[in-house]
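Only one chain is given next, in structure tokens, and it is the form predicted alone.
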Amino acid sequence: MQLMKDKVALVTGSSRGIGRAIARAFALAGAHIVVNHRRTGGSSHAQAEELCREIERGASRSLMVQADIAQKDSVTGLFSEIKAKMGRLDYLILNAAKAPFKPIEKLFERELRQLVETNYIGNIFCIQAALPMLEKRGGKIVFISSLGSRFYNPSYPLGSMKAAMESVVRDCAESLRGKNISVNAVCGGIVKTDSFKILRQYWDNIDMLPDELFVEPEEIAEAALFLCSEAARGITGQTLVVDRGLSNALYRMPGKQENVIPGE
């Protein structure tokens, strides 16, 4: 399906995990993809190159850009390269995130600053830099959030930044309405990406949740794709929860099989 033929999407933090799935979904829909990763060299760089090759084997173009969204100069360079090499931007998918797994009260100053700079300030840098190109196209912005924005986890300080960005989504949806730019968010449930391996060390009994309550990266990608489509033209400033109903069932205690499996 070429719903987005010849349009351009930037997916921040798209070398792996959910961002990678989103980049693939938009490419399959016909969009050209800007693949962003934070550091030169290492596994993320190699994965970004592999993703670009995969996209190019299809009908879409790709552009790989290394940029740390926490650094304003780096963000400026990212969008300058998009303008120079792609000539347009239709979709901005704010997926990049970085945070330690530890309680807020135990964060070192450098960790606290990184938490805010990457997951809040960096996203706003991207929105600001994207506006000139998005305004020309009636573009879309989608922020990728998580259930930590609304439910407590003792070692997930990223949740507070996700909550803050969901407020930014609401505010920008109104402030950018006159520019014909829509802004929404997808709040994902528990996804078995690389970070899940660490999360399971801090969330007791999480492995006892039934498989049907875990979300696939592709399900988050499909929700982002929907919010950028014409079918979502009546949706603005909203956060769409994609968690397979997990947040509806949090009263159940993992470990008691009769209370965990839906329908029993």
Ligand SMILES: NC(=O)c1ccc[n+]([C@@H]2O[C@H](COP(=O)([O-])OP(=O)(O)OC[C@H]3O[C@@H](n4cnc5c(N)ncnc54)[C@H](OP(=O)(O)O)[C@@H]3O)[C@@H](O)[C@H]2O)c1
Given for the second form:
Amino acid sequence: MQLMKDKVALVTGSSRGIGRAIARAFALAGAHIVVNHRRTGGSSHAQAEELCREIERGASRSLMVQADIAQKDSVTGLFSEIKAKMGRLDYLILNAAKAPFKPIEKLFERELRQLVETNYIGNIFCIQAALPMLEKRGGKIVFISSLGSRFYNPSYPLGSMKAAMESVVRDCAESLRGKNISVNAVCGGIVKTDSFKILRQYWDNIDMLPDELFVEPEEIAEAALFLCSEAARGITGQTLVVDRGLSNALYRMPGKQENVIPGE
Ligand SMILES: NC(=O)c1ccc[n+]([C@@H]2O[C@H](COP(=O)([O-])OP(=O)(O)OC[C@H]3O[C@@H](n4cnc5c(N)ncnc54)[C@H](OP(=O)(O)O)[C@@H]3O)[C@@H](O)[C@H]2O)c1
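With the form predicted alone already on screen, would you show the form predicted in complex with the named molecule?
Next comes the full complex, and the chain you just saw is listed first.
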């Protein structure tokens, strides 16, 4: 299926984890992919290069751009390069995130600034810079959120930024309606990526969660793909929760763990 043939998708933070799965899914659907990551050199750079090679082995083109979304000049450079080398942008997937794991009241000033600059301001820089290309083609924006936007997670200040961005999704869906751009979010459950390895150090009983309740990166990717597809043309301003029912089961009382696994 080449539903997105000749379209171009930018996936921020796609060197690894969920972003990588999203880039792969869009490439499989026929889109050309802009692979973005933050760190210069190192494993992230190598992983981004490997992903680009994989995409090029299929029918799609790829463009790898190192850029820090928290820096306005860097974002301007990212979008100039997309315009110059790909000529268009159809899908903006706001996936990149970086935040300390610690209680909000213990954040140092530089951590607090980094939290907001990467996970709120950086996403808005990307939306602003993408508009001239997106509006020409009835583009789509999908933000990747997490359950921290609506539930308490220990030492997870990123949750407050996810809540703010879900609000931005609702806001922009209305303000960009006239430009024929749809804006939605996917709110993912818990996914075993690199950031999960850190999360589990702060979340005492996370290892008690049954395997069935962990979400695969590909499940988030397919939801993002759906929101960019013609099948989702009636959807804008929404956040689709992809958590294998975890949040639906949260109300259950302690001691009822045997009921938590759906389908058993
Ligand atoms: N893991 C989960 O359980 C989970 C659940 C729900 C939602 N999510 C969300 O899904 C998204 C991806 O999560 P993940 O676990 O896959 O993350 P991850 O493994 O930590 O990967 C993060 C990616 O974002 C990039 N990045 C970080 N800061 C950036 C910046 N300032 N500019 C550009 N790129 C930047 C990283 O590049 P470098 O390596 O070069 O820094 C990397 O490619 C995040 O928005 C996260 O909040 C995660």
